[in-house]
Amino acid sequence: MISIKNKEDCCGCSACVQACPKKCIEMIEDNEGFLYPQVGASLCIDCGVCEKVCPIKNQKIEQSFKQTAYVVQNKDLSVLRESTSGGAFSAIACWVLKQGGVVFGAGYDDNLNVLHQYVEDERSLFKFRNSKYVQSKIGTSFLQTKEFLQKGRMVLFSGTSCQIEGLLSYLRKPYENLWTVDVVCHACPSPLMFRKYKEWLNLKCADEIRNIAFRDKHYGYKYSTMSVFRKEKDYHEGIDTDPYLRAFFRHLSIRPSCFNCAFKKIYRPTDFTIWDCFDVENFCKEMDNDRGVTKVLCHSSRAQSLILNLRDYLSICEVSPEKIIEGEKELVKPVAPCDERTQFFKDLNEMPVEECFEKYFPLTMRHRIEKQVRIWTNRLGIYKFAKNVFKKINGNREVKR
């Protein structure tokens, strides 16, 4: 039976609960919010299934193979609103609904809690737009995937590497209906810190929370805004004084298996690679419009052909696949541990969350002015400007978006 010794060897992709055929394993939460198999001793068969379904115990060896690369951006500016860059994964989702498929994503519940759903129909796709910043619960979408593809539905299966690799993995055989986009990922997050958010987002004003954008374009594309959006008056703070954003930049609040992620590579199984295009510039000038751009890498020939029959919803460049991943460290390098982050999640489970916010994210005058310093000279258009100016007097350290 599958047994987690070390935190670090389960992505918390659930394709071992989905997989077993007596039902025997269950997700359970732990003190950091995350999520892992537990297995019922009493019903356990020792199948070997879970083990064999398990995308980090079962790694493939990247190999190199053709690939292709775009740099795009949705032509419908209320699609490119609501999306986090450039509204590629819409245009993707669009096409394969009028294929009369299915398409799956993390999307909120009534609770504004993150999991993975499926839509049926193009008013519905607003649920998937945006970015989640949590690990969302992938629940029984792989085994309502399997359902749907050998009914013969056109399957779209969205998420981060990991859970793609999961899904794959629990298949355990190809699906010329399945399509797969997985979403390029800083980390995954804790459910738990954003259940204290949510709180501390009560606590500071009463009014309803009617939805949560983590990178709302707010105040420009290149500018990550938390928004928080209420009946009465919304909130928007950045990555300086939002203290979700500020926990999850400084690596408190992510999952373990994150600092050693086995699915940062360039050449991935599934078909489309998408992600952030910041230096559109460097590409396509008449993008560069502060609404959002994305970059898309194609894995398969049928991706790229894809692509480029949706230009009636997309304004696409080709590009080199060289170019396009050149200094992208979130693609190929996982993210740095945090000497913190024990602590903080002790602190967070038993300190008040406001005083345990306080702690660690203090909002000082300094901050408030680098929140500004970033509206101002992105808004003046030389941001990228002066974020190189800032990195070099600052010894050229990593400064976040």
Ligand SMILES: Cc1cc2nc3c(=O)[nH]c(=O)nc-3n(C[C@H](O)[C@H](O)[C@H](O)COP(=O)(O)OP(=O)(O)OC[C@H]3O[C@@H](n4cnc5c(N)ncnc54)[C@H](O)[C@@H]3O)c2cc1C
Given for the second form:
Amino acid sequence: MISIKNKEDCCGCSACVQACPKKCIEMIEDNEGFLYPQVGASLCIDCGVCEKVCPIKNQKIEQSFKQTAYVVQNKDLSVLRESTSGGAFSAIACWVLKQGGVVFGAGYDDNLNVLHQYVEDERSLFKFRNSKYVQSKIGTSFLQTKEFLQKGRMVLFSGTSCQIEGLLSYLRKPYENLWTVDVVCHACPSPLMFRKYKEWLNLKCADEIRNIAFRDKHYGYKYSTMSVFRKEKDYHEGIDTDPYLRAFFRHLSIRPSCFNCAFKKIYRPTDFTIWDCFDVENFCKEMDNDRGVTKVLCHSSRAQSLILNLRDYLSICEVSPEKIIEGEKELVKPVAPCDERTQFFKDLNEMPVEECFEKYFPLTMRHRIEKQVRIWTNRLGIYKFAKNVFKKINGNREVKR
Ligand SMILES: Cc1cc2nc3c(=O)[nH]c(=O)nc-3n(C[C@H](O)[C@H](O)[C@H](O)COP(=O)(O)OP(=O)(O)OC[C@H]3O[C@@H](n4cnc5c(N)ncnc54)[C@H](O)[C@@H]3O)c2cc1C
Ligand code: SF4
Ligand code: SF4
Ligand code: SF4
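What would the structure be for the form predicted together with the named molecule, given that what you showed me was the form predicted on its own?
Following is the full complex, with the preceding chain placed first.
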């Protein structure tokens, strides 16, 4: 039976839980807010299924194959505005919905907790747009996917690569009616950290939170902004000044498995891998408008045909696979561990949230100036040049994109 001795060896995909024939595995939250499987040993029949479906225990050797690559931008300006980068996901999802399919992705529940869910109509797709920088709870979505597939419905499943490899491992056989899209994933922050962040926001202002966009384009695409939408006054802070984003990019709040990610690779078992294109000037001048562009790597010929069918939705520019992955660390290399992480989680549990955030993310005049400098250098298109200057001011204390 499954037993987690080292937390780096479990990405929390829940494949084991959903595959157990005795339903005797539960996902239990640890003191950092991450879910891990726990077996009710009295019911276990020692069948070994949980171990067989675990994507970390059954890693496949990476093998090269022919790929195609594109940079794309959604033609619908409101979809593009809501999307993290170029709205590639929405275009693929719209196509699947038009075929009568079902789309799975990460969205909020009524209390702004992030979980995997499905939609069956285009109007509901907004739920999945925009990256939620918090680990999404998979729940029973693999089971639901299998049910739809067995009934012959087309399914698009989107998520991080560990979630999709978990799904494929859980399904244990290929389905022609399944499409998968994985987002390149820096790492996944803790749901506990997100709850504490919402607590902190509520202490700052009692006004009800209506929505949170982790990658809002309030200051343009290139300046990653956390936007909190309230009834009265919205909040827009970036990676220099927002405590949640600062914790994420300092690697304080992320899941242990992300430090040893088994799913970072070029040749993936998904149909599409999508990620940010911050260097569109190297690929397509017409898309260089600070509205967002997505890089798309197609791992199958059917994925290539599908993308080329999306010209009604997307501006598309074909590029070489070698060029699109050049220098993309997040695609292939796990993030570096952070020495302060254990103490941070201890403090997060024990200290009042305002004190804890003040200790780790003090907001000084320097941070506010950095924010303005980064916004303006991005707008003027001289950010890369200025980045070296930032590095000198910051040292390497906070890893920023
Ligand atoms: C946790 C995380 C870390 C990321 N790190 C990087 C990075 O380091 N570098 C990079 O270039 N890109 C990263 N991305 C991907 C990037 O943010 C965009 O998702 C990508 O550019 C696609 O944008 P889009 O406009 O085409 O799609 P969007 O419309 O933004 O679609 C969002 C897609 O992401 C999925 N999604 C959203 N939140 C989650 C979540 N918490 N868990 C699983 N799936 C989720 C949705 O289901 C949907 O498929 C990350 C995404 C996530 C979720
Ligand atoms: S060994 Fe079988 S019964 Fe026991 S927990 Fe694993 S899947 Fe469930
Ligand atoms: S990685 Fe997934 S399948 Fe493996 S133990 Fe963790 S939750 Fe279970
Ligand atoms: S970094 Fe790897 S283990 Fe962590 S969430 Fe992303 S894909 Fe999963």
